[in-house]
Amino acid sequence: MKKYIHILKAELMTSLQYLPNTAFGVFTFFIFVYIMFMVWQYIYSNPQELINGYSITQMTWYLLVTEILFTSLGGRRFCKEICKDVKSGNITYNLNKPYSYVFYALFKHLGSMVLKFIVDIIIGVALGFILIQSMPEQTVLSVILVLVTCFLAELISIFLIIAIGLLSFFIEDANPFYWLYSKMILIFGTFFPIEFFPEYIRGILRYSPIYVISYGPARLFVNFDINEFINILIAQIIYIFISYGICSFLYAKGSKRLNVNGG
């Protein structure tokens, strides 16, 4: 574990390196979240209406939650960084490495996010109280046990981000399926909470990915309930082990494929 430890430590620093670039990442953060509200603010032309269950107050943070689990991620940058590895052959390099390429991807691309997912949180909750002015009611516990579920929806986010990537192994570019995947993300699990859609769609993201990885950190934090948040909980921890069998399998895979000249 200390070896993905020092991999995490050393991207961080990294990360730090390219202070600009998180400002302007915060500043195209802000303006779509602000272009949201002017939207949602026009839909709830009376703030004290509710739409599905949720109050104007509501569905600000909830798309505060979202993007800033979204954004925060850089899913577009990291897709495209695992299909290069595939594509050029540079990842025949850790063929032969004491650790598994998995782990390795999952580490380096969380020291280059935590920076950029500590400043969003600040930026969003300084702009939910300059957009809104009130938040929704919270105790030091449950916004606690919100922060496990937004780190775990990433470890998953993460993780199921790989397995596009390793798809290179088998497929020309992998990219557009995470075009696709990332649109999903935003229609179904950003833009609108799953109570907004017929029930028999929300039958079916309350068992997808969508549910643990931005839905389910959202709601709790938008209407916290414990129950809830044991469900959204066992269904993340499911998930990690599912997408994580998916990653080794598709490396597993595609690794017998490579044809490794010279090392």
Given for the second form:
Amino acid sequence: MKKYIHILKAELMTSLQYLPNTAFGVFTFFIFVYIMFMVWQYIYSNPQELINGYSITQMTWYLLVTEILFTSLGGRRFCKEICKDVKSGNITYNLNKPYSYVFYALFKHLGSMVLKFIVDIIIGVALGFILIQSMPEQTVLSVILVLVTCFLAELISIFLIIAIGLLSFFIEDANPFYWLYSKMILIFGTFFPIEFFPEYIRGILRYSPIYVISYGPARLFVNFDINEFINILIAQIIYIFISYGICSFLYAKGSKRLNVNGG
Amino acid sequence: MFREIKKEFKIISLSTYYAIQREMLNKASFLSNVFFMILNNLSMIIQWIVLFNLKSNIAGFEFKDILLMWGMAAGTYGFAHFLFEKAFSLSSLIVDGSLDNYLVQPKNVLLSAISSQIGVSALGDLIFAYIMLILTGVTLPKFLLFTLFIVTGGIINLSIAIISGSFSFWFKNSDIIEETSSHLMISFATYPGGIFKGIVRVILYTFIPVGFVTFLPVELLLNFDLKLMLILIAVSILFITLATFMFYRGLRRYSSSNLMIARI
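Condition change, the form predicted on its own to the form predicted together with its partner chain:
Zooming out: every chain and molecule, the one shown earlier first.
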């Protein structure tokens, strides 16, 4: 475990050297939230209105939490890196190292995103107060528990992106799969809570990764319920095992197919 | 001058042709990139289906108008990225010294640099744009106008990429500016202009000229106005002139990094 912590620390130090990148990343986050807020303000012509059980305050905070989870992850770039590692043969450098590539990629990415995650949370909360001037009722305990689910959500997302990237072992370019995956997360989990979809889609979404990596933590933040928290936590733990299992399987199978022609 | 323009067009066509040939070496990857981009764009329409279930009219737009707007946004993006993909990573060309390759060739430096690579997935965006046009009902004048606006909007997109990339001649790490400006253009282009008010609306017609890329062209497709169309063409010429000026101004400051690479 110590070696992975060192990897995380090294990446965190690197990200501290590139603070302007973080600042511009936050700016992009601000723009996304601003645009969606404008759309919701248009839809909620009456501020007291409830749409599918959500008030404009809840909807704005739901959006902020899901956007923090989505943008601080930097999934597109991360998936590109994994694909490039596989396609270029760089992944071979990891074959004879005394660590698991999946954990190496996980901790490396956690190190590079942790600063942005913290900054996004601070900016997100400030933005929420500026845009809507109120917040769903919170206790210290509920905030801590939501943060736990947020952390686990990011962990599962990273594993799933590694799995998509590792598909490059079998197909030439796995990036298009990430485009589609990210759009599904955006539409069914980030822009809208699952209550906005017909019943038959809701059923599927409740068992999909969207429930644990996007909808769950945000729903808890806007309407905390301890039973819902337990359900989400259990689902997240199950998903961590499943997604890690998929990554390990793909890496084990894929590395056997690896063929590097010198360099 | 006419001969010069003709020569440059020939260079772009040949450059694109060879780039396509190169990419087609792996047909499966080429086709999957195009197919998934169409699917990727189509999936975003779900967002609008949900929103139109809540309200039948958003900022004066009906669902059909949104499809047209998405077609325009994808088409302009696709045009710029398909033909001039390298313009969107101009910053790295300047910083790592790869611009040397183009300086020694007896061709227009900017044009040969930005047209040296095609964006395969951007072809999917272009196809998607015309699918949207067909879905909203196509006539010959509408088709011609749509194509014209894809070119003018694409030129504006390209100009913004060149301007933001050219900052690298003066500042280090300006790749962030390049990336952010590209993000901003896409983000605003896929929402109806009517939801943005006040100062933001002014910004969207100046510093982030999305207004000329999607808002105004969609408006013109719905209610044609010759004067506004001429303004749109003039604005795109103005932007590309500004971008070219900025690139060549910066090029005076460029110094080679003596980078030695093999180009195969």
